[in-house]
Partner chain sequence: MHIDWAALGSVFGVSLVVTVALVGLFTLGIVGLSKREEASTRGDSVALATTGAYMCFALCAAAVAYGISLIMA
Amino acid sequence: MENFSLILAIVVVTALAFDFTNGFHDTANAMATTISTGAMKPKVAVAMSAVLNLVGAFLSIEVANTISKGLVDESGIQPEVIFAALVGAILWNLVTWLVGLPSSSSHALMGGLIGATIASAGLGAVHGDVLVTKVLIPAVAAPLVAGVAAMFATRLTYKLGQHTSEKASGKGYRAGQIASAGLVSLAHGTNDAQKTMGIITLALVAGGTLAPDSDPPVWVIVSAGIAIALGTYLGGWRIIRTMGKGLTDLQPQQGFAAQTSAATVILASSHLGFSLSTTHSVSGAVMGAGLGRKGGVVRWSTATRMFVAWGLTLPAAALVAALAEWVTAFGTWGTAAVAVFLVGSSAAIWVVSRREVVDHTNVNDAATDEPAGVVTTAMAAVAPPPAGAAAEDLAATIPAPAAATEATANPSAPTPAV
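May I see the structure of the chain on its own, in the form predicted on its own?
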């Protein structure tokens, strides 16, 4: 650990803090659908997710190597640059968590690293080919692939179970959801924990502690895995509510299809070293599952807000990181000022979040009171009723005539003359 300077220690601690925010920000990716359909109790779900995130952190280092060796030029990076990148990523994570938007922690980190690197060493220090092939293309492809796969998987599950009782199929798919949620958690640890491993490894190389092109040391893998697991256990309840209830109303069959599709995409991408967003993959799968069921709809107003947040993630984190890098360039007092700003801003966001607490006791409450909208109403109107719907339930949807309603409400009232 020679040459382990104070600034390097600050960078490592800040990176683990980012990993912690990544955990509670992205818990929804694995557990939102499982919690919203009632397959698992909220606290049990996040505990299981935390354990599997920790296990997943040890399965691969391909994504870590993409970040530490491929995205930016190691020779032009100083630890202060990485510190500034982490500031941009953490603040974006906290802001989007506060408003309950499932944005990408991965892209926040990528944006922060790119912005700080450009501010420090110029545009040439960013490897554009790696950015396009392993970050931007997966960002677009992952939600589309996961969404289409989930839509067809949902239709298949309903077709296969059309002769099975709703109670029996629901029970079976809830069990399947638990298994698929575990797979997503494992995939999340494999993909997202590695990003922090990569950023710490890059800092160690920049600080002279590791040789260039080194793999993450064991202590980096362990600490990153523990940090993301602790954050996952804390539970990002605000984003879980949006993902589980705000995008669409899911049944167990849909939840199983969405989680299985997302996990497949994430694990395949991790194996290839693609630094994709688990948030994008799971969100796309949830929307696909919503469209895969007859009568199922997606709340496009919520989805639109998510898409806007996705588009802003890279540039917003890059801008904050570039400003932080500009301040740290003034020396020790500049770095201290940025650190104070990060702590103060984080504390302020937490205080604001206490005004309306969302936790495991109310996570399944309605995420929004907004009207369904024209498209949703039209689709629901032409959708056939669920199989086996009781006649009285259908009759209840037909409003009673005003006179009959008044007579029922006031039996003593005289009958109007004809």
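Keep in mind it's a predicted model, so treat the numbers as computed, not measured. Positions refer to the first chain, counted from 1. In this text, rigid core is short for the largest set of C-alphas that superpose within 1.5 Å between two forms. Compared with the form predicted together with the partner chain:
- A movement of the C-alpha atom of residue 222 reaching 2 angstroms or beyond is seen between these two forms when the two forms are aligned on their rigid core.
- The two forms, fitted on the rigid core, differ between these two forms by less than 2 Å at the CA of residue 98.
- With a cut-off of 2 Å and the rigid core superposed, residue 131 has a Cα displacement that reaches or exceeds the cut-off between these two forms.
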Given for the second form:
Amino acid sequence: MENFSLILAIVVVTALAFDFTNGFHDTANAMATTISTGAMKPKVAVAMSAVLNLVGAFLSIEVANTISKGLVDESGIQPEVIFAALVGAILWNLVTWLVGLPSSSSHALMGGLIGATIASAGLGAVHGDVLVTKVLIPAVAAPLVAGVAAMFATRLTYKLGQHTSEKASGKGYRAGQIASAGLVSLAHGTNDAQKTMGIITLALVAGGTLAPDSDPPVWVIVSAGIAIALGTYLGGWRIIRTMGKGLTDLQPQQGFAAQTSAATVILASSHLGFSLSTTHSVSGAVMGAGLGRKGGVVRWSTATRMFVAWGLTLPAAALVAALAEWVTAFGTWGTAAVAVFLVGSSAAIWVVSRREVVDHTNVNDAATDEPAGVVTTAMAAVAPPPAGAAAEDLAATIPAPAAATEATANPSAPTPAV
Amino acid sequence: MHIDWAALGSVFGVSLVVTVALVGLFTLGIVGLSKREEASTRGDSVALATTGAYMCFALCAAAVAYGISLIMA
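For comparison with the form predicted on its own, produce the structure of the form predicted together with the partner chain.
What follows is the entire complex, opening with the chain shown before.
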């Protein structure tokens, strides 16, 4: 690797940083239900997920040769474009982590690629029809499929198991949850670490260090696996809290049904050629499990904020990436400025997060008292207020504040007993 | 624009059937274990409940193994 240029080195480091944020952003997908139902201790759960992510990175040798699934024209893509895309994706991952909302890392990455590509090559390089078939439809379908499956599974397991002894069911559901959470972790390591490997390989090919169509070098596989495992072990506790406690109150039966549904949907969809987002599937499964239990409630205010975040993921990451690409086009100092901006804003987000620390000690506390940061307020403002009839209906069944706007406008609103 | 409704439909169908079947099977296993406890406290034979429970868990384990093979493929 004699002609390993500076921009290439920056892209590799940024890709690994994205991989790291991907890991801690998505810990919740595998482990939120296991942690909130008490099936595993928080630290043990993230450690297991990290190990399985690392194993998953090495499991499959079939590396994605396209990072955008045909979303943008990748021929002649420059390392600077990839760098700008990664900047957008990383920042969106950090912002959603700060406000504790699960959102798809893949969507953030695709959004970043779209934005950077538009800024560098114009609108024509983005394939709009692929955007609909690979992003929009799966985003709607994933939570529905996983949610419906989890709801019926929850109903069934409560019905069948209503006369079982406490001891047998407690042990049983714990083992079941651990198994399905392990599967999700493994699948995540395989899919998402490969995404990073694909990015780095593409950048190496674009930079002329690797021959086209070559497999990723061993150091790429190893570093991508380690980065995602470290991120997973760090644990995105804020997102875990929202997913495990914020959307609904999960009992072991529901946790098991939700996690099994998510694992099934993820594996079935990737195997049958209609990839669905892990984050969307798990969130949908958790809500379905909440609806499946008699007396179970879904906190639609939290769910609404999550849906808004999903809708914003692609455009927000695209906007940041487009700006980043515009600045990098000014040459070396532009790239340096973007790199400094990325490091600076990441540090700022971290500093803000220290105001209210969420870690393994308080991950299972109620998630409804999260601070109303700038972004939360902004998201709440964008969230459509529920229609009158719907609001009454919600108020009758859900103890949470009916609308996100109310919750942020009136912090002393009664929080539901958890 | 080509939307693969057939693939989406089969993802929906397969996910629904497999999830409900697996969770149902696993719950039956738990019911079996619970029955075994009851039977042993009464002093009855535990063979049937034990065999049934472990059959259910074995099928679930097979499904997990199949899942891992899908990940590796």
